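Take a look at this single chain in structure tokens; it is the form predicted alone.
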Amino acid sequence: MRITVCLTDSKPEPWVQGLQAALPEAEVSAWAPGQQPADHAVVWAPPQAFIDAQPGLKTLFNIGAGVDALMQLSLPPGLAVVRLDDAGMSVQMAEYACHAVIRHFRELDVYEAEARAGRWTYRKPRERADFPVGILGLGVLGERVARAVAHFEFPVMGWSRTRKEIEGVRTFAGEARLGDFLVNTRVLVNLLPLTDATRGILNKATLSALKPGGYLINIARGGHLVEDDLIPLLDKGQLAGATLDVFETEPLPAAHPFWHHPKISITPHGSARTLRSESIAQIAGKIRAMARGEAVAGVVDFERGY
């Protein structure tokens, strides 16, 4: 069994070493042009040339939760694309989302600005009931975030393409209920997969549907947000602010207006990083399960795009 590793903007050697230790019966190597084709590949944003050089490839393991970059490639029929189920990312997403929600609700950004100016001030306490949090996307990551936010006693809602039941969370499903979900949400956390159907879903119309003084937290993909629509909504007060971890172009260009807008908080696509040891253990387990003829979780549905 041959396994090849192809990671854009990341060193493959630690992955090769870890996979070799987890699967001593396999031959694991970093991909290079002209290399012998592999049975399985572990990838992040591989070039089309890599795919074209793997005619017998059975499985493509993506080391991130999102597979939108792979969906842009020409993939051969019969190739199984498998994404990580979690591998330590959901707890990081929950940490990030809770931090952003609480920072906005408790006005900690305002306190920080006042402290920098040398002012000792108090803010009037706000009611959690006035800050319902809506989670857009209830997959593995979205469900974990919804449960975590609910722990802090905010009203929590969730929207997904198909019906989900989560204790303590009011759920909505399908296009027909998206509007109802939005008008009942004040703090919107986006965790949708990026597909043709969801690209640009965070736009003037949907964001304007939020309760007055809405707040956006985007930790999914930059392509979900129509960037030109955001600042006008902030400037006229329809939205109170935004925390953005993902962008249409990354790194965010130096001249981009998001950098300097006082109501936008920016982080460099770090809300959840892949944890290598957990990911390797999961991939090795799935390779062994498939060798036994067993079904594995995380196989991408090409029709849905995730």
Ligand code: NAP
The other form holds:
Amino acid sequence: MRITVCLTDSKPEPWVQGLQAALPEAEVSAWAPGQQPADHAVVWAPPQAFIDAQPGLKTLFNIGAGVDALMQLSLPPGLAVVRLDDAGMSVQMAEYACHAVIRHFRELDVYEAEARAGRWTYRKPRERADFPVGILGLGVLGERVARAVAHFEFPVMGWSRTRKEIEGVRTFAGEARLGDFLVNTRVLVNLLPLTDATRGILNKATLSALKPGGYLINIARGGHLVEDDLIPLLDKGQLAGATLDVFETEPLPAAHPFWHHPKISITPHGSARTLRSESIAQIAGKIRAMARGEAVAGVVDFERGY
Ligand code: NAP
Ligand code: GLV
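Now the other one: the form predicted in complex with this ligand, given that the block above is the form predicted alone.
The next block holds the full complex; its first chain is the one shown before.
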């Protein structure tokens, strides 16, 4: 069995070594043009030339949860795409989302500014009932985030394509219920995959539908947000602020107005990092399971796009 590794923006060598150690029976190498075709590939945003040079490929293992970059490629029929299924990401997303929700709710930025100015001041306590948190997407990451936020006793809602039942979470399903979900939400957390159905879903209309003082936490993909719509909503007070981890263009260009907007907090697409050893263990486990003819989790449905 041959496994090739093709990663845009990161070094393949540690992945090659880790996969080789986990699967000693396989021949693992970093992709180079002209290389012998492989059975499985471990990839992040590979170029079309890579796919075209791999006629016998059975599986593309994506080293992330989101497969939007792969869905832009022309993939041969019969090639399976398998995304990372948690592999240590959901706990990171739960940390990040809870931190952003609590930082906003408890006005921790205001306290920090006051402390820096040497002032000992108090803010009036706020009611968590006034800060319902809505999670767009209740998949591997969204469900964990919803449960984690509910632990802090905020009212929590979630929206997904198909109906879910999650203890402590009021759930809404399908496009017809998006409006109800939004009008009941004040702090909106986005954990949808980027697909034709979800591109641009965070826009003037949907963000204006939130409860007064709405707050956006986008930790899925930059393409979900219509970036030009955000600053006018913040400037006229329709939204109280935004925490953004993902952007239409990454790295965020130096001249982008989001960098210096006082109501926007930025992180560099790191809300849930790929953890190499957990990911290698998961991918190796799936390769072995597939060799035994067993079904594996995280196989992408091309019709849905995730
Ligand atoms: P997932 O398990 O596939 O879950 C996706 C959720 O979105 C599901 O609940 C799905 O509904 C829902 N959904 C999809 N299309 C929808 C639509 N048109 N209408 C309503 N709901 C829809 O994905 P995941 O593992 O939770 O990851 C979510 C996304 O997070 C990834 O695709 C990726 O873009 C992003 N991500 C970002 C980072 C980062 O560092 N910023 C890290 C990892 C992942 P059903 O359950 O009904 O199918
Ligand atoms: C990161 O953005 C991922 O999709 O895993």
